[in-house]
Amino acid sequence: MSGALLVLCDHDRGVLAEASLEALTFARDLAERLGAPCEAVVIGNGADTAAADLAAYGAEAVHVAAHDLLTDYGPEAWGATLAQLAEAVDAVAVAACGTDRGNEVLAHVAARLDEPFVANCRSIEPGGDSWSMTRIQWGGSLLEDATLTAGRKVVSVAHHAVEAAPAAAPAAGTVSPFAPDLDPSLARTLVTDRVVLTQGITLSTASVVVGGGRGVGSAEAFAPLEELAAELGGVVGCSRAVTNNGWRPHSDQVGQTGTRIAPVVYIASGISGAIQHWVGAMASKHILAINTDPEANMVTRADWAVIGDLHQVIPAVTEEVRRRRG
C-alpha cells in the first residue's frame, strides 16, 4: 500500500486545538521517513477556516470534510467520514492526536477500517508492514513498547509528547473538498447544544498553573493561591484530595482522572505528588514544589523546591512578584 498519512485536525467551529498541530508536528517527521506526503483532515463546520494554518505545519494537502450531518462534533460521523477518506487516497496510516476526541474518532475509524489501533504512541519507527513504537499506558506510569502490524495503521499520538512546531518551511496545503455518505443514524452520536463553563484561560490552556494539594488546609486557605496565580496570569488547580474534601471543584483537578496540563511553571504547593497526579502534571515545562516534606514525590521530581509552610511562602511569593513589578 502506499499514499498519504492522514492526520485528523480537531477544531472547535474553526479554532484549531493545539492538541491537533502536537500531532501534525509528530506526523510530518514520521511521514518524511515513510516517504509518504502528510495530509491534513478537517471535519464539519468551520472546517474551511481551521485549514488556513495547516499548511505552516507541514500539511501538504488539507481535506475538507463537508455534509449536512457534520454541523458539530460527532465521534460516530467523524469516525466514518475519515475512514472513508483514508480508503479514497489509499492512506498508509491515519493519525491524530491522543485527546478524549482523537481517541475516540480514531477507536471508530479502526473499527470500519477493520484494522487494529494503538493509542498514546511517543515514538514511533516504521518498517514496512509492521511498525515499531513505545506507547504509553496507565496515565503514564508505564511505557510500552510494542509492534504494529496491520495493511492500514491507525495511531494516536500521546498528548503533549511533542511541542507544536511550524515546518521550516510551509507545505503547499492545497485544499481538496471531501463528501463522504453519511447515514443519517449517525446524528445520534452529534453535538447539539453547548454550555459554556469557562471562558479565556483555562486549565489545560494555561502557561502558569498554582496548584493546591491537601496540604492546603481547607477551601478558604486557597485564597492566597488564587492571589498568586492572579498576578501570574494563570490559573488554580488542585490534587484529587482537594476535591475528595469538597474544597475545589473537579474541573479544577490535575491528574489522571482529572486535567492533564502543560504549563510553563506549575508551582505545585502542599502536593505530595501521586502518580494519579503526577501523570497530569508531568508535562509541565517546569515545576516548583512547594511542602514542608524534602521527601515528597514531588519535591524529589520538582526543578526547584522551598521547603516551608505554604502558607508563608505562597504570600511571600506573591509580595516579591508585586514588588518587583512596583
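The term rigid core refers to the maximal set of C-alpha atoms that superpose within 1.5 Å between the two forms. Positions refer to the first chain, counted from 1. These figures come from a predicted structure and were not determined experimentally. What changes on going to the form predicted in complex with the partner chain:
- Once both forms are overlaid on the rigid core, the distance between the two CA positions of Thr99 between these two forms is under 2 angstroms.
- Relative to the superposed rigid core, Ala165 undergoes a CA displacement smaller than 2 Å between these two forms.
- Once the rigid core is used as the reference frame, the Cα position of Gly58 differs between these two forms by less than 2 Å.
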Given for the second form:
Amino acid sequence: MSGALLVLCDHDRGVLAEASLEALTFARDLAERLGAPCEAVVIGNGADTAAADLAAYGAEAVHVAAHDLLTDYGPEAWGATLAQLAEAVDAVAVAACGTDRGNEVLAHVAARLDEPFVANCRSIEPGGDSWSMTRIQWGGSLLEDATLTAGRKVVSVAHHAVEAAPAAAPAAGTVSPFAPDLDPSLARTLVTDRVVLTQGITLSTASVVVGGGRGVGSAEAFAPLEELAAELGGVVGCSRAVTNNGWRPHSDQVGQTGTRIAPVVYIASGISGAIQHWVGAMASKHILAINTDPEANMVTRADWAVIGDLHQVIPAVTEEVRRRRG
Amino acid sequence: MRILVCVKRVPAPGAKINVTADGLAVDTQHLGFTTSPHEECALEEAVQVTEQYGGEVTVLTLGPVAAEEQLRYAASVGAHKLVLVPIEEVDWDPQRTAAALTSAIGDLEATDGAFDLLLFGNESADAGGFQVGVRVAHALGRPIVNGIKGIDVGDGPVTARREIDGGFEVYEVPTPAVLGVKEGINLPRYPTMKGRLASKKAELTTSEQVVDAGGQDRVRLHRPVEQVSETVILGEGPDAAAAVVDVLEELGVLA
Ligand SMILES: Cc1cc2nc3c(=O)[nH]c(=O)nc-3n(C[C@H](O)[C@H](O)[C@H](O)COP(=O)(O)OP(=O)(O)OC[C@H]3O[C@@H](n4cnc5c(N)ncnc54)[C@H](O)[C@@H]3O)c2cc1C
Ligand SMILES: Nc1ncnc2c1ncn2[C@@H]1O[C@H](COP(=O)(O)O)[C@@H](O)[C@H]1O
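Given the form predicted alone, state the structure of the form predicted in complex with the partner chain.
Okay, now the whole complex, with that chain kicking things off.
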C-alpha cells in the first residue's frame, strides 16, 4: 500500500468545520512523516466551495464526492463513499476529526473495510504495519497509549489535539471528482429533515457560566443562580447530580456526557468537581468555586474559592454587583 | 416491540482516575461500578417504548461475571431478559467486542426471533471507541444512526432525532434498526423496591463467545498532565462577596 493519507473534511454547506481544519493540520504532519501525500475528501452539498480552502491547509489533492444520495448527511452513504475512495486510491490511511460525525463516518468506513478504527488520537507515531498512538478515554480524563496493526489505518484526531494552521506553503490542492457507486438502500439513513432552533447565548459559547451542583438542593433554589447569571450576561450550567434529580434539563449539564464549556469565568457552586464534570469545565479560562467543603476537588482546582453556603454567598454577590453598578 | 440494549459495566471514579501498576486498567480497588450514562438512557428509552407499545427488553453485556450487577440493575428498572457474554480480561478491543456481541445477538435471534430495535450508547464511558454499535449494525446488515436524542416509534419507520449545532436532524429508519443513544434523551428512573426484588429473580443467561482479537491493542493507560494552580481563598460566607466582585471586575465580565 503506497497511496495517500485521506482526510475527511466536514463542512456545513461549504463552510469548513474548524475541527476539520485541525484534522487536516494534524494529518499533513503525519503524512509528511509517512512519506505519503495528504489528500482531502469533501462530500455533499457545498463540497465544491469547501474544496477551495483546503490547499492552503496542505491538501495535495481534493477529492470531491458527488452522488444523488450525498446531497445531505447520511452516515452509511458517507461511510460507503469514503471506504470506496480509500480502495480506489489505495489509501494508506483514512482520517477525520473526532467529532460525533467524524467518528461515526470512520466507524462505518472501518466496518466496511474490515479494519480496526482508533478514535480520538492526540498523537500518532507512524510505523509500517503497526502504528503507536496516544488516544483519549473517559472524554479526556484519561489517556491510552495503544498500537494499531492494520492494512489500511483508520484514525480520528481528537478535537484540540492541534491548533488548525495553514501550511507554510500551500499545496497543489488539485480537485478531482469522485463518483461512488452507492446502493439505493443507503437512503435509509439519510437526514430527512433539519430543524433549526433559534437560540441566544448558549452554554458552550457563554463568557460567564454560573454552575450549580447537588449543593443547590432543588430546582427552585436555582433562581438566585439565574439572577446572578443574568446580571453577568451569562447562563446557568449544572452537574449530572442536578439533571439526574430532574432539577434542570440535560442541556444545562456540563461534563463528559454533557456540554464542554470555555467561559472567561466559571462560577461553580455546590459542585464537588468529579472528574467527569471537570473534563467539561477545564477549558474555562478561570474558575471560581463556592463550596462548604474546602477540600472539594472543585475548590482545590479553582483559581479562587469562597468557603461557605452558596445560598448565602450567591445572593450576596448579586447584590454587590448591583450596588457597584448603582 | 422486541428491543435489545447493549450496556457496559464501567468503574465510577471520583475526583481522579487511578491506574493499576501494569497500566492496563483503571484501579478499581476503592471504586464502585456503574453503567455508561448513554446506555442507561438507552435502556430507559427501551423500557418506555415497551411500556407504551408492549414487548420485551433484553439487556446484553460483555464483561466480567461481576457485570451481573449491571444486568440486575437493568432488570430493576424494567428489563425483562439479561444476557452476559463473560470475558476474563479487563476489556476487549472494539472489533472483538463487536464480533462477540454480533454473534450473541445472532444466537438470541435464532431462538427467540429478530429484535425490532437494537440500542447502543453513542460511546462507552471508559474506552470511548465510538464504533461497537456501528460494527454490529454493519455485520447484521441493519441501518444505524448515532447521537440520538429522540425516538418515536409508530407503525412505520422509527423517527430518530439527533442534535446538531443550533438544532436537530431527523432520520426515518426502517426496522429492524439500530440506534446509538445519547444521555439527555430521557431521565432514567430509579429502581423501586418492587423492581429491586423482581430483579433478583430475573432470568440471566450466559452466552460464551470465542472470537479473535482485533487490530487495536492497549499498551498502557496514564493520566494527562495537569496544570496545578494555587487556589486563592477569597473569604468565607457572604462577607466574601466584595472580593468576588473585585475578581469579576478584573476579569472584565461586569461591563
Ligand atoms: C461515565 C460517567 C459520566 C458522567 N458524566 C458527568 C457529566 O457529564 N457531568 C457531571 O457533572 N457529572 C457526570 N458524572 C457524575 C459525576 O461522577 C458526579 O457524580 C457528579 O458530577 C456529582 O455532582 P455534584 O458535584 O453536583 O454532586 P456531589 O458530588 O454530591 O457534590 C456536591 C458538592 O456540593 C457541596 N455543597 C453541599 N451543600 C452546599 C452548600 N449549601 N453550599 C455550597 N456547597 C455545598 C458539597 O461540599 C459537595 O462538594 C458522570 C459519571 C460517570 C460515571
Ligand atoms: N463490553 C460491552 N458490552 C456491551 N455493550 C458494549 C460493550 N462495549 C461497548 N458496548 C456498546 O457499544 C457502544 C459503543 O461503545 P464504544 O465503541 O466502546 O464507544 C456502547 O455505548 C455500548 O452500548
